[in-house]
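We begin with a single chain expressed as structure tokens, specifically the form predicted alone.
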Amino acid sequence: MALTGIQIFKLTPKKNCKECGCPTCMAFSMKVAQGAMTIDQCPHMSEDAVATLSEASAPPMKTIKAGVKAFADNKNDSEKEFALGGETVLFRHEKTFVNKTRYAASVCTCMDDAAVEARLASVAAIDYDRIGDRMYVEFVAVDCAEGAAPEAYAALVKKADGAGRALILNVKDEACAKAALDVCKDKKPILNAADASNYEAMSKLASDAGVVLGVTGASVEELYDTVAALEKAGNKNLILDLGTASIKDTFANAVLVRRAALKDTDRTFGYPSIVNVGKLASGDSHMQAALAALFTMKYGSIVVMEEMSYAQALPLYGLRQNLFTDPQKAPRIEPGIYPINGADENSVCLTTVDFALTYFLVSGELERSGVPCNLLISDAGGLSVLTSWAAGKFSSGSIAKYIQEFEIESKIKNRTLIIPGKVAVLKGDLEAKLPGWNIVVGPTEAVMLVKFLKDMQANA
């Protein structure tokens, strides 16, 4: 349970802290408090009393790292590992989330190899940007069928590993178990292999090789002992497999682990999840991709599917990027030059703003129009046409600067740019800064833009 300031206040050394830039040890601990500032930054707390501070204003909920990434998944992303867990709230209107679910395919030793070379294919087919976001599957599961031979399950899991994403090594033999952490250990994978009946085994296996331990069992009692177990010999880099028993029981589980560690405050569920719906729906693609969109939403850190294809992919990403984007900060579109139906060089140009719900609403009804088209996105900071045209940032200076610092002129022949019709006063400073240039108005609603290329085009 994080503490409050007062507690915090309790625990520090009673000085002038100037040195961590507050005026008193009380101010020091409300920023701690508050989050404004880590315990770590007081010059005079000592080593016990940060250890003591830290564990107790944690978050309730751990969050892990596992898995090595074959690319960040946007620019501004530099680390190595995925994130998992480390939610502070139930409902994202509370607060915003703070590590997205991954999405996980899985292959098993009881397919043949073409099997699963078309697995892996369809894997790495999965893979496109959308709002600066890069979209793919994060995991590949490697499931262990029971009987399967050590060496078996490693060429495997060797194979899997050639596919460039995480690994999690679903599997409860611990002569496969070590067999696969001896392929791929250097890649952090998750050993998803512990119960009530192995768990000190797989434990000790993956804290050799310094890797997430999944965690499973026949109820949420013995799961909840398991982890009690294996915390109390030291092992807290865990990940939570809720089962598979039956779709009603993973979702009750999901729920009640979230609800144990965030309302009541249970560290011995404070950590990430998997969730099998692949194992939960198995053969039915439609039911798993129904699946998983409910547990991105409640509460799956990792969701296991069989297969995803692009009818499955779109939508879920697009459900995953609305839930765990900040509803304080606009989506954004990178600014540059984005052809639609063909377009080349000689295709004509339309300009708005960056707002990706603007981007969405005019490329929609340009790709519908069947007219080839260059649509030139500048820098407007993220805001609306109008809203951004009365902030001075989607201006005619502003977009005359993008097309010179694009270098748009030696990239495109065409010299007719459409602006939107709600900032049709734009029109003759545009003509003036852009000479050359045929700057049009087009319509004030994106709706209407079928209709006004069609004839554009007709009246050439």
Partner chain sequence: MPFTKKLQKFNATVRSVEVGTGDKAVTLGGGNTLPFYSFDAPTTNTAKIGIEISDMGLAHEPDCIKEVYAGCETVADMAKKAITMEGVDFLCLRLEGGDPNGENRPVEELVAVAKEVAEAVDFPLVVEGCKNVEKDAELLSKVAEALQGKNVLLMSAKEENYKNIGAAAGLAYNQLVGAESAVDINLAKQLNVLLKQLGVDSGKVVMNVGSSAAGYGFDYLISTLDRVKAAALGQNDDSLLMPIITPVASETWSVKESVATEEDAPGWGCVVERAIDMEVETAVACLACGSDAVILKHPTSVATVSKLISALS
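Next up, the form predicted together with its partner chain in place of the form predicted alone?
Below you will find a single chain and nothing else.
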């Protein structure tokens, strides 16, 4: 529970020594309450008070780091490990979701070598860019079937590690867990192994190796008790496996755990989660796709599938990208030349704004038309056509400047430029600013582009 400034003030030495940089202890307390300063910035705070306060002012859900990233998520990403959890709200419109859901494919000691290799090859195959984000399968889950020998499990873990993805060790046997950690602990795998019966031993293994421990329970109450026991023993580097009893129970666990952590600030459940949809719908790829979408929406930090196909991945990664965008910032497309339908330097040019939604509508219709064309995207402040025009960010000047800066005239020979019908008013100005170009006013709505382009092609 967040403390008020007054509650924090009661714990300060009240000396007004100014060593923290604040004029009074009261001023310092107010800043701590707002989150502008941290309690350890006061040199005179007693250890007890620091412990009480950092516990009380800690975020409701921990950010847990695991794995070594194979690739940066995008050009602004410098994190070396995957950050999981750390959410502060239950719905994206309340603030922003911060750490996106990660996906895993599975291998098992029960699979033969050829099947394992095929599975790992399929993991490597999913790797593409979507609006600046690199999309790939971030984790490989390595299942240890009951009765598997420790050497066999360690060998499989080693082979899985060869795929270059972060690892989740799904194992219940202590000897197998130890053997696996011996071969991969520098890669910071998740040891998804603890339950009510073995948590002490597994917690020791995980802590010694310095890795995150996955905890599960037969019921949400048992899970809670096991986490509480682990925390008491000093292990707070955990992730909660929501179980595979049934789709209904697993979904209930996902919501109950997240809601307890964020709405009721019950920190025992303030950890990220793992959902194994491969086990919930074994052998049914469409149901796994459905469940992956469900648990991306409601509240899986890692979703484990049997295998990830492009068919499953394309909508899933798109969904995740949408879900985890900041609702206060409009998603934008990088300015540049986007050739569509195999366009080349002789293909007609169209221009629109860099607002992602507009781009997707327009590029989708252009693709549907089948007509090769170059879509020119300039920096228009990430606003829609009319809004950016009204704000002066999508004007004859901005378009002409873009054509010059991106050296369009040396890259594209075609001199026909279609502008959105909503900014038809720009035609005259553009003709004056871009001599030699034929400026054509396009339709006012993206849906009319197919007919427009086809007619244009027929009349050419």
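Rigid core: the largest C-alpha set superposing within 1.5 Å between the two forms. All values derive from a computational prediction rather than experimental measurement. Numbering follows the first chain given and starts at 1.
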Taking the rigid core as the frame, does T101 move its C-alpha by 2 Å or more between these two forms? no
Superposed on the rigid core, does the Cα of I377 end up 2 angstroms or more away between these two forms? yes
